[in-house]
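This document opens with one chain alone, in structure tokens, the form predicted alone.
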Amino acid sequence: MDKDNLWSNILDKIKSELNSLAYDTWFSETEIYKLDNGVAKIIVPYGIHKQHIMNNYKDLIVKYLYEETNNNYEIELLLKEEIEEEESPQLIENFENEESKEVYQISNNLLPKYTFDNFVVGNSNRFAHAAALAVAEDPGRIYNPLFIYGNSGLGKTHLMHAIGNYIVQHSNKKVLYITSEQFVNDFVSSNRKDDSGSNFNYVEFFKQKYRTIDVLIIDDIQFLGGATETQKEFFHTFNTLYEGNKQIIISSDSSPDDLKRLEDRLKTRFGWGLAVDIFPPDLELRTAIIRRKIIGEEITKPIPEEVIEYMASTISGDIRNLEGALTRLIAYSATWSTDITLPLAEEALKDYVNKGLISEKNDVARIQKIVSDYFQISVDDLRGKKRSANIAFPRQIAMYLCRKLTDESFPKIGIEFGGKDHSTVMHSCDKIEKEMKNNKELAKTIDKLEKEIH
């Protein structure tokens, strides 16, 4: 029998002489690591976990692992990161008296490859990016709390884990990062009762966790909206925590004003030190993430900077939805065993791309009003496919326009007037410009169209 079927087996015989709640917070959790010269070790979540059960427990897990094996074992346990050998987590110690000590291990849930070094600022997140950075170099001290909002998918986790991670290499503070979700688990954790009637061991706990720290860092305030006692003691865990100087970072994807169900007192709180907020990233910004996601996935397959544009031109701002389209991308060629080309990358993103995405500045659409306006055609013509001398020209014209006096790309112009190939487009405005230069009634025609739409 292997070793996780024996232990599934020991805990269905723990579960029917537990009730549930016993199992469930002591057990529930636990693995088998392995049998070792007569020793059985058993990973726990918690510190906590290793005296409870050893005084509770210990007897009924030797019990029932000689009935699965019929050899005696001793019982060691052990948290993960002892077993995987990893630095030690933050330790934080609550003494109930001069006899008795506990230590409770806290994981600091930092994820290692959330980085200053790999996260691409542009226009829309440098502000955040910098007061992100100001804070995880001077802790306690600069913008506290440091409050950052904005839709999801635009980069607040990766920030926070950022200046958690800089922290806890560049210093010995202690850092905690949790969802808001955590924290009201743990705090209705916090008021289970134990065999003995109790939760003191619980509500310690939970408190030494979240109020000897340095540096709190918790994702997602909005979802304590709604729960009241949690509000409460979040409450109390930040005046304790900024009473003392430490470090409180928080997200949200609203401003402190906007979070209408959270508790008026902790929204002027949050308005304490700093709050900034990121944007979508421009088309400058979307591309850059492209790249730094093809060197940092290492991709072998060479991709053309057309098909780069393309992407970053047509794909929303959402950056998650940037990095899912590049891994469907790549897996789309690998399938086919084919090249990366723009009519495959076309092909492969067709459910990613936004058709009516037009510009940050919103020109586009205007644009094409203003020249069809202009040449008394409709906006459908210059969008549709006739070639007639009166419609072909104004449309070369708006291309032009659009290239000129947008950020958009050859293949996303291309989109916006009925799915015109890049080729057209550039085409197009390399015909106006050229003609420009021996055609002053053009370059009149264009000049006013410009300070039109400007």
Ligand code: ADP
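Numbering follows the first chain given and starts at 1. In this text, rigid core is short for the largest set of C-alphas that superpose within 1.5 Å between two forms. What you see is a predicted model, and the numbers here were worked out from it, not measured in a lab. Compared with the form predicted together with adenosine-5'-diphosphate:
- Once the cores line up, the CA of Val371 ends up 2 angstroms or more apart between the two forms.
- Asn172 shows a C-alpha shift below 2 Å between the two forms [criterion: core-superposed Cα displacement of 2 Å].
- Core-superposed comparison between the two forms: the Cα of Ile75 travels 2 Å or more.
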The other form holds:
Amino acid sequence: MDKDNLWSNILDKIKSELNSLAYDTWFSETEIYKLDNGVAKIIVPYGIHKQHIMNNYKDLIVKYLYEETNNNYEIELLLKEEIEEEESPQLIENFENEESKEVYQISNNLLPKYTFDNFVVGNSNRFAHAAALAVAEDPGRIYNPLFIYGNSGLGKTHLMHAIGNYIVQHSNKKVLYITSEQFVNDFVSSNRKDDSGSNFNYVEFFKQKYRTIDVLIIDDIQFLGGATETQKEFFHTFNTLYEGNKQIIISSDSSPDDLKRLEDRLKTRFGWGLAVDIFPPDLELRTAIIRRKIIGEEITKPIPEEVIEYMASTISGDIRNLEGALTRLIAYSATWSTDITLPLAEEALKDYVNKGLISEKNDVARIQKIVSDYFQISVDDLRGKKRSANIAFPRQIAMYLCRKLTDESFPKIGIEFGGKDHSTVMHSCDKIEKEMKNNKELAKTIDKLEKEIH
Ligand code: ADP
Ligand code: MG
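Starting from the form predicted alone shown above, please give the structure in the form predicted together with adenosine-5'-diphosphate.
Below, the chain from earlier opens the complete complex, with every other chain and molecule after it.
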């Protein structure tokens, strides 16, 4: 049994003993990192989990670990950041100890919790999701490399693991997920010398590791920047894989063209396949994600509709924030043993406001509301697909105003209008601008709306 199965068995047992709120709050986001010299290292999301679990559930974990493995383990709880520090050239050591080629067996580093099934699709990530699924179904054939980019917390890593997990489940292909920092570390350690002063074995190992896989998933490529030797090695690795029709999947915080510290020849290659961007979730997707997380994590305390609306409309930006807010709300209501209500949510999420993670107003949404009110149509219609003039015209006006009064790009505005293409937004803005010149009435209306928005 592998460690993830082991942990999931243990979680099932724990789940049957705790009420679901306690389970969700304290265990749903735990993972096992490794069993090491009699110590079970378990990853928890926040510092508060460490203390609470140690005080309340340690014996339970030890008991079930014993039931599953017949061994007594000490428990150590770690945060994700802490294991990243702990991690180092362990793979190389394996290689030193063993003789047969079998040791080239490397861990794929995939996290089973990130799948296509639990990835919620909306206007802002629809394209990226479709491209990811296409690659997962037919790796190395259609989009190579697949380059996914966007700001942090929008689901790039989730999608990449989902691709990897899908491929592993549906084929015999060898997948390797790695962050570009791990790649750099691996490369640096492959360059160290062994006792006889030669580094041959390590270099061989490095090459084997990266060049014999079928799918290379490399996350956050922007961190490859700077170290030119490493870029050179990555370039060779890329070429070998590419020429062998092996799938390469890359993520980054910016588009290939905007990657500042990367060699031109690498950027060019990244452009050979398909580059897709992920945008911040719109209101609809934020709402869907909150609902999905509530169901997925089997949170049994009812979360009233107005709380969901409050969270979706005030916590803008990225999805990691949304998850953090939800976890926080649940922990808060558990601590105070109260129902989840709007005042409780406002209180619990105060820190998010202070940290500036909540936007007090979402400009696009506000403009949509003001324009819909003015023309007496619903916001849904304004954002929707209906083409009748009494709706399409206000929609064009609203798009024009969004473009003029916010910093949002054409694609982003398109997303906020139910996933319309950026060319539609551009066309609307042009049209309104031209018409205002000849139509005094329209110019007046727009002026009035602008005043109301400010
Ligand atoms: P990134 O790599 O872009 O910084 P992540 O993939 O780490 O972002 O996503 C941050 C968190 O948000 C993760 O817990 C992820 O599962 C969750 N998440 C992101 N997008 C979605 C989505 N569309 N549906 C469900 N969860 C999502
Ligand atoms: Mg990421």
